[in-house]
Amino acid sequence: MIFWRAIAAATLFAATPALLAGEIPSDARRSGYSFMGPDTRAMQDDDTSNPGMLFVLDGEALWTRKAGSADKACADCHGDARDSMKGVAARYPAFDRALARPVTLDQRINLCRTNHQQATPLPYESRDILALSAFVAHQSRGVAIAAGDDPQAKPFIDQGRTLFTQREGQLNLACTNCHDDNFDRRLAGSPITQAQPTGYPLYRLEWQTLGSLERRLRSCMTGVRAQAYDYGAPELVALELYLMSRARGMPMETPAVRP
């Protein structure tokens, strides 16, 4: 599937001049459920149906149980997540004062299990990790972005753009041309969003099965025959930053749907 999206991406950059259109103005931005087919979004809309919402559930039978030599759950400190989660997950990634640097979600909850429960950070991709941003970031499902507004985090967001706008690879391609100037069009058959990273971790229906940003990011980057990051490097996170905060003011949708 990546070599044929790499075939598609250079004959659809080949054929047809780039748009130039630079970052989409805040108020044209769209998530990319509106970019879905009716199957796909009532899928989403359905909690019976979206089979994301299975990982949301594993995540709340792990938000209860202990864990580590400190034999503490999430609960024990934050107590009912409909309450103390409500609109965290809005605002990551977030800087760290203590590491002097910016943190995913995914990383906020290692360091809370090595910090706090004395346990193993959980694996990249795995469905316990996957299962407890799925969870927490459920908490703040229809809350408005608002990741990025701390100064500290300015020179990482600065990072993250440049890094969006950079071409790379083999087909010498940015982020950009896709999702800035050629949004609305189609790629291999699927439609080209704006990447605004509203839903995420989300269900993917070609992964089948629940994925966070940075796997989405690192197969954009083997598509376009680039090297990708390893899961947690620091270019990650800043475009991670970088996206949630120029989707500052959208809802968050987790976990959301996609083709």
Given for the second form:
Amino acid sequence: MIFWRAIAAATLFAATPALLAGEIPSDARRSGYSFMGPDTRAMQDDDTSNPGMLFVLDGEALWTRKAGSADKACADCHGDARDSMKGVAARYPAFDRALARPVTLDQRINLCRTNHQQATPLPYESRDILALSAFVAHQSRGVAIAAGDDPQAKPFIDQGRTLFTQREGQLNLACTNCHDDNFDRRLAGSPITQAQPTGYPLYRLEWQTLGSLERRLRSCMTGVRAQAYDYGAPELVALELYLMSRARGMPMETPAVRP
Amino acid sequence: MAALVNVPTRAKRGDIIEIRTLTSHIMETGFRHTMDGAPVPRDIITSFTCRHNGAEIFRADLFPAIAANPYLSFFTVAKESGKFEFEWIGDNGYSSIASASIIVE
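Condition change, the form predicted on its own to the form predicted together with its partner chain:
Following is the full complex, with the preceding chain placed first.
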């Protein structure tokens, strides 16, 4: 009898978080930075100890390097990135009218490469695409995130929210189960964060390199034993767009450092 | 390859100053294998040297257990104005240099 009562109590307890499930109020949102230890914070705060800055430096060199058969560099059209790229990354993923879908910053850089530089697109997670997107996003450091303002992006944000709250994988977990309902608790000793994508592309100490938000999302999917979407898949872009719109108003930190 | 060095621009004679260096390198250990089982050859930085006006003031040997993009910080006494030169040497003929100046008053 006690046994069954215990099971009933456990079921009730397990069901409670689902009842409380909901979005984090905007004043309770916290960057992943606030979940880190003092050493990792210090590493991010000092530009000469932040390894992400190495990629920003590489990106700065790539910005002015001519590429493709059009023999144009990014700087030939966009000029000084400090002016032209300020605040740009804070609006991405952005709706592209020609493609009638949202595109990520990495995809935008590759669209520029194919359409305007007549160059081959850079592979996802290659050093050059990460360096360029880190350099562009770094120009928005401190700028409030403004993604998802475009009314045409609305259906894609909704798709992203659906994916965020949809259980998947052998562990049958949705993003929301950890990142909305259980942030500030621990999973295998590591803090669970709110999944606010404020610092991408970011330097993850575990990766020993810079990585995109898509890489982060894919590793979470693998973590719940689900089949991860391919890089550039519409589902990943929708999730990225939802997460950025969920973090609206929070300041960009690129390149962030995370453990 | 990109490197970031942080040396105070000014110091008083006799001050203890901190020098911080960060350089870009994959630091492939040589212990890993590809999906096909082929070993990934070792590719690491093996030596770091810091010279002040030509005289060596700090040297470090690096090994496979050191993480990618090695960060080194060390202390020295500010004695005279001049130039710090940093050199990283590694496998496959890798070599990278950086420099920074200091004014000692």
